[in-house]
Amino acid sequence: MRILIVSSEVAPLAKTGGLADVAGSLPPILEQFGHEMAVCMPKYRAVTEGGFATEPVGPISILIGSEPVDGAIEKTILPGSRVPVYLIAQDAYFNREGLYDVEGRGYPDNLARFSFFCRGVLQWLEKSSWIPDIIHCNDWQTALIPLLIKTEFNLYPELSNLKTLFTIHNLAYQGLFPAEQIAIAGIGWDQFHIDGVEFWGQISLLKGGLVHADYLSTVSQAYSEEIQTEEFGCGLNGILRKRAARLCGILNGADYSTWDPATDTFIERNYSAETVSQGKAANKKELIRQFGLSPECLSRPLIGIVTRLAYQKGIDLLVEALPDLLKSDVALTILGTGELNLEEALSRLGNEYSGSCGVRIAYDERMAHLIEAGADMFLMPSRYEPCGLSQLYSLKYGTIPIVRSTGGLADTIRDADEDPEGNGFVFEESSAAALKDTVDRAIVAFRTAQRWNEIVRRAMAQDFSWSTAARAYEKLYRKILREAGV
């Protein structure tokens, strides 16, 4: 099969989150299993600055409202792979500080910023002599392409039999912007309905691609299946429900070539099961001396948190219970960047406590591998997670995941005390008081040595690597095609 990820970032290339993970990892694996492979993505800033070397394929030039907007196409290549990354060049839109935002505002031109992009892939295909089977798009910044080829793009016969898989990777972005806009992006007011790109009175891109995708996807079964409910459904459940039968669950991989402690040039000591007890002190004492914290600690079983603080994450809910779990007798580690009033809190704790709660307040790579390192435990009390990376790094180097049931955490984390092969721990109810009482086990299960190394061993042995997601994808194309007749 012939086929194209689209996707607005891709690591190594350019990343704010876990969809540059997908996009950078799951298209080497299907080259692997023989399949011709492309990616498409802008040409931000960051990739220039990574020092990525590009080359020309040719210019494009995108009508947006009445204005035509002139850029180019440049190709480079995914690191450590053959698949070819094409970039839709426009540096007054995409030569920025930041992908989306800045200082956590969003550009204001970005349904401009990611019309051209869309607009941008199809051009590129017109006139390439490559046509992919399928066009797989993620997220809202490219959901205009199933739209495009199932209304505008139906007259070019190169085109219009294009089939295409649109992931949903978080639906709370959506891709809102005011209805008086919808000229920037192409879009006729024939598609401004209930059944269309309509939103409580807004454009929502989202919407079209739930709408015009041949198939939908999200990045674990659970949150596919709570999408479609009231609670978690963010106003579009209704449009869910109508395409279940279209709709299925995928898990992400995890990239075991970045996150294995064994490999890992991040940390301390590498270690693998054989080693964990060695090299988990080792990174335990390297991550205590980093943050801070009293030599007191060792002792104490800590507790690592990465992640972007956020409601979402139930990082309120955190700030609630830290006082009462540092009577528990644990440490913290905590990192990441977020929403001001909950770094500025976990900021405060962090000042009050600092002989047990270490707190930074950025985005730092080799601070997280070492906390996955050095942590005994890893906490995502998570109100949703569509998937989830962090716990699946955590099973792999050891560091038992304390998490709220939802979404991909509810697929891959099963509760130690109920299930003699449980490889963490589980709570259900969204609350301070469910978080604490879960610590509170798991520092337990922690007392007691043998029963500890066990779940260690068993959470270490997991496999949750790219092949596996990579099979039910190829198996999801296939399908697509199948239907189509192809």
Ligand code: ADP
Second form
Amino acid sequence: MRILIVSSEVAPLAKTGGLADVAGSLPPILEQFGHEMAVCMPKYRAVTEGGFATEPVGPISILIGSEPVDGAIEKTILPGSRVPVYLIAQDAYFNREGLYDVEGRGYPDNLARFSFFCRGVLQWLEKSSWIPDIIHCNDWQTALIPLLIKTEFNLYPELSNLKTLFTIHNLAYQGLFPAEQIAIAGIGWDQFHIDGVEFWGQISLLKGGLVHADYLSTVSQAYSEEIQTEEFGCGLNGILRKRAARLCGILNGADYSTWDPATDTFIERNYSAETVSQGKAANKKELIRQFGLSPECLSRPLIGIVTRLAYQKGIDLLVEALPDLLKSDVALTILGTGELNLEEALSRLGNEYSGSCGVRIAYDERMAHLIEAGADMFLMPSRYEPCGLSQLYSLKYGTIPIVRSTGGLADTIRDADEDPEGNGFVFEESSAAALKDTVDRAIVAFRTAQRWNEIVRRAMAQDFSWSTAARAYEKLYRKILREAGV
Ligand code: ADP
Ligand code: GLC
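Since the one above is the form predicted alone, can you give the form predicted together with ligand ADP too?
Then the entire complex follows, led off by the chain already shown.
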């Protein structure tokens, strides 16, 4: 098959979270399976600063409102593969510091930016001799594509039969814009109704994708069911229930070419299941040194956290639980950026408990790897989690996940106190008390070396490699191509 994956971020070119990991890992595997792959993403400043060589492909010109905006298509190769990445370049839109926001504030022209992106992809395809069988879109930034293919036959006649899969990585980010901006996206008022892009008086790009894509998927089985409920449906549960027969969950994989303690180039000492004790000890020592924690922390269970600091991630529960948690014999290293109030609260706690709680407010790839390698446990108290990749990485590093039972976390982590095959510790209730109780249970297990080593051994033996997910996507693409219409 010819498959085009469209994503607003793709690792290692530009990344803010797990979406980039997925968009960077899935195409090369599908290519290994014999498919013709291409990827489209915006050409952000990060791509230029990352030193990725690009070559020009051709110009594009897109109407944004009534103004033609010129841009270009450039090409690079996804590192470590032969997959071409077509970059939608427009300096005024994309040559900026952040991908979607700066200092936590969304760019006011995001509708123009991602309309340009989606239309740029289609204009390039319309002119190109390479027409995919299927376009696999991801999250709201790409959601206009299914809508435009289904509604703008005049502009994109060559593409009108193209099939689309739309993957929801996070239903809470919807691409909501004021109704009066509709002309910027270039869509007509005839789309602005309850079965179209209208959402409580606003434009929801995500909804446009959910309505018009041939098929929908999300990144875990549990999340695909949760989003059909009022609690997790973000107001879109009705439409998702309506489309339930065309919605499925495919659990993400972990890319072990980047996330494997045996080969990881970012960490202090490489290790495998056989050498985990020595390996962890060396990485833990380095982690404690880099965070400036007291040397006593070496013998304490060390909890690592690497996360976007967002409500989704339940970090406010951690902030509430921390003073109490630190009364137990435990240490923490926390790496994250995001909402200002959470950054401030964590920094304050980091200053107050500097000997045992290290806080770094930063986006730091190298440190993320060192935390996975050096910590004993990895905490994810998420309120909801479509899939979550960090718990999968943690298993591979023998860093036992402590998670809230939701979405992909519920699908991948089983509680070692309840299940003889358990690979982590799990809590149900979204509360500081439940979080603390569960960390305490993990600490008890940690204190019994033989039991802990068993859990670590089981965790490290698990295989969440991408090939399972890639086979599932392959099967899904085939099914979509077989079936006609929505
Ligand atoms: P989400 O996509 O919701 O943020 P995931 O668990 O799917 O959550 O993926 C998070 C990815 O982003 C992981 O690869 C993680 O290591 C990375 N990450 C998150 N925050 C940071 C940070 N501050 N520095 C470096 N990497 C980070
Ligand atoms: C989103 C979700 C996360 C998921 C990632 C990749 O960012 O929040 O749970 O792992 O997308 O699918």
